[in-house]
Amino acid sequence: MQDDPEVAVLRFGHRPGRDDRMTTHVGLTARALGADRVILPDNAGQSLETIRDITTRFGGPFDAELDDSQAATIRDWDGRVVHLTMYGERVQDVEGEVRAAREETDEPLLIVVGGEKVPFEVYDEADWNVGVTNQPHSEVAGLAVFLDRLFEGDELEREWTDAEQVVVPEETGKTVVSPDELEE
């Protein structure tokens, strides 16, 4: 989260038409649960625009960008790399090690979330291949659980800046107001 070493999420692969909603949700989950930015494949422009729109409306800071060489981004990353996969080590067995490495080295962390068959090179380049339950499920769910474990719930108390709209927490109803209305 913003004052710590950077946490970036890389969406590896995107099939237009098939993955649009999932890729968008990877970015929105990264934003909502504490990552500093999301890096999307260069063919995911629609998802990029949606993520930027949500950040403008509901606040940041959060960055979203397109990347035309995801394998090179992983290979050249100046920090540690976590690859989320159902075949990895159990999240509960490595979360402390990942958190400690991030805090001790003050290096940025890249979290790779696959969108199609991930090449074996990604497994090799990663410092940790991490599985959330080691069962088939949504990559968005895996990212959400991993980020919550990484930040130990602190991301849920995050302050959003420059928001145009704010959701008012309430037992029932759906109230969205401008930040000015909250101050009244």
Given for the second form:
There are 2 protein chains.
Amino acid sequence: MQDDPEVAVLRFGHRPGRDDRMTTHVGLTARALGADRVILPDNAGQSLETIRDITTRFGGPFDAELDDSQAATIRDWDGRVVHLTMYGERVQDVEGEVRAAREETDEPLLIVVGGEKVPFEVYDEADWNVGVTNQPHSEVAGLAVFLDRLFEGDELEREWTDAEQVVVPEETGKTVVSPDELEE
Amino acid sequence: MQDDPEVAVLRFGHRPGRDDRMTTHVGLTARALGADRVILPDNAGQSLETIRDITTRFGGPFDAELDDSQAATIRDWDGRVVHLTMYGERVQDVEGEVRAAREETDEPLLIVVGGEKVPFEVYDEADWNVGVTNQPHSEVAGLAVFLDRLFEGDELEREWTDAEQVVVPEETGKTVVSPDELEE
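The form predicted together with a further copy of the same chain, contrasted with the form predicted on its own above:
Starting with the chain above, the whole complex follows.
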């Protein structure tokens, strides 16, 4: 989040059409739960547009970009890399280590979220392969739990700048206002 | 989870084809993160099959079922109802209350996860409308964070019975064994 070392989420692999919603949800989850940036494969332009549109409407800062060489981005990342996979070490065992490394080194953190097939080199290059459970479920769910634990809930308090609209939390109903109305 | 009052997840609404993966991910996330049961709309038979197949292979107990009257199931639920929505109260403000009610009353808890359009009566009948952030992101992400907070991480320690295969968490690699091998 703002002021801290960057946390970027890299969605590895994308099949246009079939994966559009999942990739969009990865990006929106990254944004909502405290990451600073999402890096999508270069064939995921439709998801990119949706994520940018939501950022325009609901605020940032949050960056979304396409990348035509994801393997190189992971390999050359100037900081630590977490790869979320059901085959990895248990999140509850390694989250403290990831947090500590982030605080101590002040380096950006890259979180890799797989699509269908992740090549072995990603497992090899990651500093941590992490399983949010060792059960098959959802890369979106895994990312969400990992971010909430990484930030220890602080991401839920983050403030948004340049929003066109703001949802007012309430017991029952749907209230959306402009930021101006909120300040009154 | 086992021995505690039941936690069921109800996926409200489903568009066959378009929503198949999201609905499947809702069900698999419910299973992996400690819920006891998922209730799908009766047109989500394909997702049901996938969820049951995963339960057969990776263990249970976990129930998945179709329901042709979801509105009535919510209305007549014999316990508390949480509805996850970006318009609701902030999860960090109400999660303690939900947990306390669950511990004190010993009643089953129903967690409603919306598809595209949730009618106003669901907002009205829910004991809590809860937002995992008041930002648009993913119903799968919202469910995942809510369950992890509801169970305070205990769901990550749950054991599975009758699994045909078990993933062994490890630093690098993909190791899947039969439960027999694990006991040796």
